[in-house]
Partner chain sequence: MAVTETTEVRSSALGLRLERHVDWMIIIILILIIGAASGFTLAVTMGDWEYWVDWKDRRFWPLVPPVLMMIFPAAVLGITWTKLRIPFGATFAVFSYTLLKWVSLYFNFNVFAGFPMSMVWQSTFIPLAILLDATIVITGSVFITGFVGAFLWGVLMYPVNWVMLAGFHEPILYNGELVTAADLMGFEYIRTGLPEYVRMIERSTLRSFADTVVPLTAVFAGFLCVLVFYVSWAAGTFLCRQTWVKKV
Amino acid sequence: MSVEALSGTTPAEQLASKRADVPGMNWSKVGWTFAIIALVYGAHRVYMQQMAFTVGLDYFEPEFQIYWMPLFWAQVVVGGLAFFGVNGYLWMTREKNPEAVTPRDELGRYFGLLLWVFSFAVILGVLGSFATESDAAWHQVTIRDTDFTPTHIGLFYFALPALIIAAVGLFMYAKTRLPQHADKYLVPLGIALSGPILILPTVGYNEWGHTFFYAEELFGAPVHWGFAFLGLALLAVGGVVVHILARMGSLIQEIQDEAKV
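Three-dimensional structure of the chain by itself (the form predicted alone):
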């Protein structure tokens, strides 16, 4: 009796069915992730548009303590909880037996890693364009810098921590889900991580400097050099993407070879 009679399908149909099992990107998750980022930052940006030039011009005014400092503390608390919550979850649900992960499962996890990269890139775009440029525009109007400003609260204590959460989450996902990264470290990923993490203490130096000896906001001031230098580390994300695509190509080839057997 033929194979077709036993299985009810031809070898070509069986091969097509196996190839159809190759995992792909979950575009629903991509859409929800981008929608949440857009909604949260959009609400923040609308609040800044309405309040930054009315009750946000001077940190030492009583209104600033009412309308801006609660937002600052809320961001610090929520950001801290999100950081430890996301990375704690990734660690507690880590892969205990990396050697047993099949090529098909590993490929699906690389699509998950790409979603982390996309999220990182979107937050980086928000930080590097809207958040940073709004800070520059605000200072061109008010000139004087103080301990906190509306745009600094949005840039340094909202967009930057969100980027750090995405970056460390990206690292933890790779270490806890992908067999190739269980006992190794991807150098470009480490470089890309170092940028936002080291920018955070630079924020403290910037705030301290503007408070005590550099009140005016000059974009080329020495207190800003660290931002420009450390920002270059984010270019290493290109190396991360190259690695991901190369490995995904190898896994797809392995899955197709298995389907031919």
Contents of the next structure:
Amino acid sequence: MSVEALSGTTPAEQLASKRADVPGMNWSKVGWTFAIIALVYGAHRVYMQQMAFTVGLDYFEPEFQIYWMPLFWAQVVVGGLAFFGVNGYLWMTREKNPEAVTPRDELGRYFGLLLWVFSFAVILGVLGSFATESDAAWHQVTIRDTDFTPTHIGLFYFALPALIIAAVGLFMYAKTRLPQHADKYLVPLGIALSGPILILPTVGYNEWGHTFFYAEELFGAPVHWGFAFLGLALLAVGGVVVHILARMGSLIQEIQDEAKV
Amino acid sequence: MAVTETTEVRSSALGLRLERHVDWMIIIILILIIGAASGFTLAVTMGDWEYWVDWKDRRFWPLVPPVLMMIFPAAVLGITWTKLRIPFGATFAVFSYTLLKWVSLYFNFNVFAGFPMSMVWQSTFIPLAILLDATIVITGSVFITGFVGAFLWGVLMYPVNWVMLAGFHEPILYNGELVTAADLMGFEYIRTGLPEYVRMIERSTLRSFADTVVPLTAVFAGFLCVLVFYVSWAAGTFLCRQTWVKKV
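Form predicted alone done, so how does the form predicted in complex with its partner chain look?
Let us now look at the entire complex, which starts with that chain.
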């Protein structure tokens, strides 16, 4: 008796059914994630382009209080709500029984982790490149008056909190969904994610230093060297990538072996 | 048997599809993270020496950028070579940095702040990264790669950028003063605190070492690059060790 007669389906159909269950990368989610981040930061950037040199040069001007400080306060409120909302959701929907997660589910969750790492990477691209050097360019043509400048509002109070939300969300996702992370911590992941968080005290030191003993804004000046911790900590992303590749490779192998049976 | 063979072939295709998904995501993620992390780190350490054309002097520009730029390529090469046997980690790191840096320079310094692109172009490190990768491919030795490849990285930084820089060092007689084209651009575009600092640096080099400032600086940069290569390689490989802890 043939296989088709026993199961009612052809081997090709059985295989197609198994393939349909196997999770892969959801490319539309990747595209949407990128589009949303690009759209939000792009809108912020267009606003800065239009308003920074016209109504953003002096904190003590009434225009600054109309066009820039409401944006600052809105960012603080939205950032706070997003932080607690995202992490609260991840905690409330956590996996209660990590031992029962099947290899297929775990593989799907690792693709979810990749999406979180991708979000973190895109926001880091915004912060580490565009937002930081917009501040460098700004300081070369204007004199600092207070800690609140248009580029600081974009960098320290928008891009940096967004990166911290992505970093903590990534950590929470791994901790609450991935069985290997349920009862222990991956050191390279902790080091990599500590960079964005520990940059906050550096921002404090930077503003304090610029206020009291170093008014210039040469970006290579010693007062800025503490910021380098963010970039250097991200060298540990190599360890996270090695972990993801090793675990996902192992899960893919398990699923392939399962499909052969 | 026939069914088993078909399933094996198809399940390999399934595995291949999933692995391709992972590979593409990792490549995109690494370009963004390495590009942004290295760009950010270098902006707050070597910063202005990397892009202002009038800061591309003979004493600090051939020293500061190549030495600090070595950190990420060496660390990334350490990870990709030891863990994945991929021999182009340094070129990948420099390519990622270059890609994001050019976009940032254009949008921030040109579109936002109004500086001409000819004034804020970044140095190129891609030939040096290819050289570093080629050294490890040819020798297979970390020690020789550091000793030879990293040394050449520091020594050759000035020559590989000279094609782009030479035109900006053309002498110009300006109001009775002899200045370079780069100097003139620096004077025309007033910045907060830069020109005096650069003039101070140049003045100190004129009477130093019989005017052989660049070769001397390049050799010193080469030695420092060797040191930074080994330290960064060790840091990169150490940080990718799969260490787990139960408590924090």
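Numbering follows the first chain given and starts at 1. Rigid core (definition): largest C-alpha set, two forms, superposition within 1.5 Å. Just so it is clear, the model here is predicted, and its values are computed rather than measured.
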When the rigid core is overlaid, by how much has the CA of Trp208 moved between the two forms, in Å to one decimal?
2.9
